[in-house]
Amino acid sequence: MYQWLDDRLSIGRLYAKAFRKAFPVHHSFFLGEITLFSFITLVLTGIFLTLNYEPSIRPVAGPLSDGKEVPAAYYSILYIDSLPFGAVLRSLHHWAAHIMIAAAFLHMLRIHLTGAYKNPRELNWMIGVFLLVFSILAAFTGYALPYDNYAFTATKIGYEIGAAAPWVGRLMSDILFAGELSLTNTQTIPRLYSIHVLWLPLALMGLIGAHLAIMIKQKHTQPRYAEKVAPGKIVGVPLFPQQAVMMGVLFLIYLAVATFIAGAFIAHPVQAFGPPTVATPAVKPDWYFMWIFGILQMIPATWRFEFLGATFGPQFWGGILVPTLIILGALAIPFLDYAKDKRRYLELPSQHPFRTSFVIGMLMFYLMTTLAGYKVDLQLTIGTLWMLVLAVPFLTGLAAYIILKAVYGKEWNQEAEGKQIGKGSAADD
């Protein structure tokens, strides 16, 4: 039977030429497929909820909602829950979106880090920018599906950062949104539901695919201790069946561990909010659209002015201006520290005191504007909000930069000197 399949489909070479690939062993390098195992899950548990969600605002009265009429959508929910393990389902594709992103970013960081984003891998780092950025919107699009008060108005205030992009941003979102987002519009949540389940999810499999094919192409970095085991190959084991198998059992760990968060903290209770209302809940968004939100606290509302019909204003400024840039600027990356010879090996992040200091900053640019999320909590005003973070991110990446020059600056002027008496020698012979 195999020499028969091997005959037609030449598995004996598809098998050495693919299933042989070397995968470096690394922790680190398991963050790009926890991000995979998180989309997987996403997939599985989106199944089961489809199945049992009705995509629609139409009045729906039953025992679940103690004989109150209430929108589909939300009683869907409602019904959800009540199955046998269907908040905890409901409950795992949640965290399982935070955990997705989560990964993605660290596994970002790490190829920032170890500049791995070099020539002639710059093309796949923009394949992942888009795949985190896509996977964000992805988690946003899916929340105004349980249609609470809490869902509605966080999605309102998606809506009205669209919608103040100049000139086109109503336009955009009400493609988005189908029309006004409102109570009455019953177009909407099938909209979104569309986008959600469909559209997004086409597309982050379509990057995804484009990125391990990329990858397995131009084949794995790897630490620079590994020339010296092998000169010139990839240190690892196989994919098939060393690397499988760990991938096997990783993941039914990443399932193990993320069905127990899934259960120990039940996301997003419905009954605690209700219905939509006219309304509004003191809402606050997930950790990944926080600094957004700490943004948009920090600007008054005297910073607007109108140009060629188009208003300019705080929703403009934080929740799309600050964003753009820096998709822009992490886009541009690979070309701002670009290498002219192809890339192998991962460099040390002791060794790149500006790009790592760099990191570091932005790392604490994203936490403090992340507090700014607490402004009223904390009582803190727009002053020292902005003190925080124009200030610390700059001093926390000057304190980087300066302790990465004092502990390893000798061994880099010793490395430079080696390098240089290399040179030396070569040319004398």
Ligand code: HEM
Contents of the next structure:
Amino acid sequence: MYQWLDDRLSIGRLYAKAFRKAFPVHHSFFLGEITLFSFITLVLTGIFLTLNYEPSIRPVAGPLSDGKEVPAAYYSILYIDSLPFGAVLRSLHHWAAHIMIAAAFLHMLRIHLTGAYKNPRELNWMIGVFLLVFSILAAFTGYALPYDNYAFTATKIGYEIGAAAPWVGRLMSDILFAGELSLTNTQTIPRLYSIHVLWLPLALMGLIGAHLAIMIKQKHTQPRYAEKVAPGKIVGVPLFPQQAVMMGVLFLIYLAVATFIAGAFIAHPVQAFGPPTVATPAVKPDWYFMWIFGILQMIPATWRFEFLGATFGPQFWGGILVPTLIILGALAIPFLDYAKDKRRYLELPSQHPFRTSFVIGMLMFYLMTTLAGYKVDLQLTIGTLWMLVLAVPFLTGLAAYIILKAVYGKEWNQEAEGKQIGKGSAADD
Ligand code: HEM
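Starting from the form predicted on its own above, please write out the structure of the form predicted together with this ligand.
Complete assembly follows, chain above in first position.
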């Protein structure tokens, strides 16, 4: 049988070429894989959901809504929850989305802290930034679909932010939401549904495919131990069978943990908010949007002016300008920290004090803007929030820089003197 297949498909050559690729073994490399497992889990649970979900707001009544008329999308969620394991599978879909965004973010941090974005991996870093942005957009469009009062209110906030982009905002929002978002617009849910189940997953699949193909072509960066074990060589286990078995086991552990979380914390029962009404409940976004919500709380309503027929108001400053600048900044990182030589080895965060303290400062910025999202609950003033958001990231970044210099400074000097020069260390930057 093997011979028959080999004659026709040259699987022996394929195995020798592709399946023997060496994968470095390092725990931090599993973060990209956890992101991938989450995406696979989302697609599989998503298929189950689409088979039972109705993307429509036509009124329906039935035993699950106690005979009351509710939108069909809302009713179909009650139906999914009533199926055997339905609520757990829906909950797994919800939690896998959280895990995917968190794992992609941590994966990005590991790439940043170890300088793995440098020449030749700039393009893969940029693809990664789009992967993170598209994953967050997929979560946003998914939130709208249960069409309860929470979903409707959260979607309305997103619609208003999109519409605040100067000149093109209203048109863009009208295309994405199929017209103005309202309780009577029957086209919005089908439009968001097609974006959520077709366009964004296709874009993610294409980008993930390109991301992994580039990673295989360029080979992984090597953890530092490889430098000592076999300098200049790729050190790792073959893709097949060793790495594949490890990934299989990790996927099973992932599924066990995620299913446990999904079962223990059933996500978002729609009955808690009921179908959408004109009265809007007080809603808070999820953690990955909370920082934008926080920035919006910091901008006074008076920060508004007109220019060439467009309005530049708080939603533009907080909801569009700041996130766009952060995305552009993230895309530019490999070019701001440019390396002439191609990078083979991971760099140590301790040896790059500016980069490491910058990451710590950005994490504090995220935490402080997230805290600003609780402005009303914590009774904080706009002045206090501005002080926290500007001062805390700067001071913690500075403190991290000083500490790194005090603890590792001697080591850098030794390297600079050429006592332990190694490729990828601070000495050859
Ligand atoms: C859906 C999201 C993503 C998936 C599924 C994914 C998947 C992966 C996998 C499986 C690897 C190889 C293992 C590893 O190095 O961890 C990898 C490597 C890489 N990823 Fe991602 N990733 C995603 C998002 C990102 C993001 C947000 C960034 C950065 C902005 C990024 C940048 C990179 C780079 C530069 C490499 C090569 C690292 C090296 O050679 O050491 N990825 N990705």
